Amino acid sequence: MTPYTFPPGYSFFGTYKRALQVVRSPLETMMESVERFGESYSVTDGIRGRMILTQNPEFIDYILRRNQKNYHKSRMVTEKLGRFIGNGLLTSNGSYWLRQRRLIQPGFHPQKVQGLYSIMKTTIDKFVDEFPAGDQVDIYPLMNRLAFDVVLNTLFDIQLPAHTIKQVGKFISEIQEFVIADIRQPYKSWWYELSGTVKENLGKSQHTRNILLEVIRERTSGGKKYNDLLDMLLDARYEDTGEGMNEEQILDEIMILFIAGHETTGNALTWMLYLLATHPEELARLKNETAGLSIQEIISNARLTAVIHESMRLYPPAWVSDRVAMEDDSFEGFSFPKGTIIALFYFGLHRSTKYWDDPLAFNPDRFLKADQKEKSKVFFPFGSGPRLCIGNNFAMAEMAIFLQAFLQKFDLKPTGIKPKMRALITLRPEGVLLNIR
């Protein structure tokens, strides 16, 4: 048997002893483990074998970029999430993923995204006009709804019935809650199957797919062209065959766009407003420097970009991701067999004193300095390598347009109530209450 050298970490019994801590407070438990063992540590369980967690930026870059061909997303994503939302870009691997990425990538090129700015702006302006200002406004549900509306309207540049919108949004929220519970407590998987919980959620998934399928079929039968993402998916053609995607493939990609495109942005915008409300000098500076800008000026504004990046450094929506080794591998003295799952802990890296001065401080100016190339080596807001988030340009534009529009109309004040972080598939804010005038 080949001897492997794993990072230091928890034994079999030590892993199970801390399992309840991970379920209750994953962020704190992981941060404590890094403090105890170093930037990379390992855990052992009887279901997944030996796993490695790392916030070492070189190790993360090795996994995501330099040796990315040896690493796929684990079954925790491809199977546990994929069976509910389909085999799209987020949940597929290998040659199928590469074929889909090449097919869809042109639709998210910066020039293509520009064609969606007007839809974004119209959606955001309507939201801002109807925003319920007042005391102790619960921000997250509102930002989540806005991000959902932006994805919905850029996907389908048509008016959908309110009950349809509500059903799709409800499914997306509920399925994330279930999948993360299943991933964190694998010993309960048998019960979820036996109790009918899995069947119930699969039914919700199929119901959602049927709703979206009706929209797709109405579009294809209508013959009218729209400048939206659905038309992009319908018009995309594979280079080798010249054929387009079938209905199931289009449904899979739409489900992925809903999951990945609205939850993460809703989270990020909530944390941004919280940080700006609790840092009035930064709020005033951003408001003054972005008054009267055109859309193109908003997208390219350095301070807006810096505020967004600094917020995503402190509260990365994708706070962790994973990969599984397809063959035996090694990195800087560690060696591990194929099948080893590597968890990439971006939250810990983004708050590490080793790479960031005063890392817990909200300081957008750190992203205005000349050493941006060095920053990029320790900053992973959208991942890295070939699987860099395909919607990163879309998300950055959406967040910039919203912040500029919102801050020109409203004043933000903190309430003194400290919000909580819920580390689900994304880093969800809870209890972000602000006074807004």
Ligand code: HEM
The other form holds:
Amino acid sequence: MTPYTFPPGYSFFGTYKRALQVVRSPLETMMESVERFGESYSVTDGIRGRMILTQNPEFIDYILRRNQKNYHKSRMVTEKLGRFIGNGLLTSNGSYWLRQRRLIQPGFHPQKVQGLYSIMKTTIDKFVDEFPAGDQVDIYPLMNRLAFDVVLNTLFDIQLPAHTIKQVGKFISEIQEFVIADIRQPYKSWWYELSGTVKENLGKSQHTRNILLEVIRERTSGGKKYNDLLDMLLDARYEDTGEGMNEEQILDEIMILFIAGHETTGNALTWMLYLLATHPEELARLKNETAGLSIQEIISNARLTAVIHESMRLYPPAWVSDRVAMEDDSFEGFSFPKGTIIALFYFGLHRSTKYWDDPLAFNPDRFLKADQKEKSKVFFPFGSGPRLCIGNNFAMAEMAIFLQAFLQKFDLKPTGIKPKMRALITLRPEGVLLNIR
Ligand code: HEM
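Given the form predicted alone above, what does the protein look like in the form predicted together with the ligand?
Below is the entire complex, every chain and molecule, led by the chain shown above.
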């Protein structure tokens, strides 16, 4: 008899049956499981032990903030993902993570981000000017490209040939698809190793690293100052030793900032345009209220912020994240041993009738009227606690500047084609086709 009281859930065989459904339709399967067992439930697959999945906001807050010291990122992130994107801010734990966070945090200080607004705006304006308007425009690849360019221009001031950018983008996307397949089907890991799939993806990762390495070497040998994040990473010194990061560490952090910084924002922007196109009254209101604003006014515009928040409530780019317990722990009536993996299901929480009126409706006003403090208890688009997204201010500014510029120039109409949600590491939109004039 186990001395622990896990939340109710699936038996060993039930987990395997469910695993097949998870591969096909993860969001629906997880929401059905919540219906069946409650906000927290458990599964067991014989490989990772009994795992807990939860959309209970109190439990999420407990893990991310109140008892965060007991929770690290799991091996799914540190090893499975880290193997391909490197060991840095997103994928490390403990004292290494804390050292890196302290070193990199100043680069994302609100004042630093403010200093980037004008480069962001120039990049966005160029994109809007060259935007291929027309019927049935496939939005996602374009938004992904924009978000990639914004990171490239604002944080790294790097010039790369168009075909290199395209290839790096493609590799990053393919690596992500592979990693998520491996996480969802751990019983196939041996096959991925044997069949050469792991090697192939490691090759893509190495190729991307080589491109970035060339950029770093050019910088360190050039002597010219760029005053961007890359310069900051090169110049930063650890408080305790006075030393800087070595080349490998800088490379890891750049890879991570590239990936974490563009994929999520590209997804969020795509869902935003889709929601606005399918809600013409919200679109018209936003257009009216944001005409002729200065950059500062755009950043602080309450309606823009509400539209962005409401879109990320319905389609949180980071739809799930996970932690592993370092020591035995308990929460309310449950208890579980150290090593237990806990998945935090933000997508389910953001659409729960328990916390949101008419949760499937797109209604930005709920963020205008609401007590923001109350809302933040049930809304986690950027996570929470010490590992809160380091780029949250950057992303909010980028999305607001883009929406304002894009909507002043274009009119959006839906096509009637329903897009798909692909729940990979991020919630990727597929088939968002809009008529844009
Ligand atoms: C809409 C856009 C974005 C969303 C929704 C988002 C979401 C998140 C979330 C939920 C986390 C926490 C993950 C966890 O607790 O497991 C996170 C972490 C992180 N994000 Fe973002 N992010 C966005 C944009 C950005 C940007 C623009 C950057 C950088 C340029 C960035 C860099 C990072 C990094 C480095 C971490 C790891 C931080 C740490 O663990 O210390 N993100 N992000």
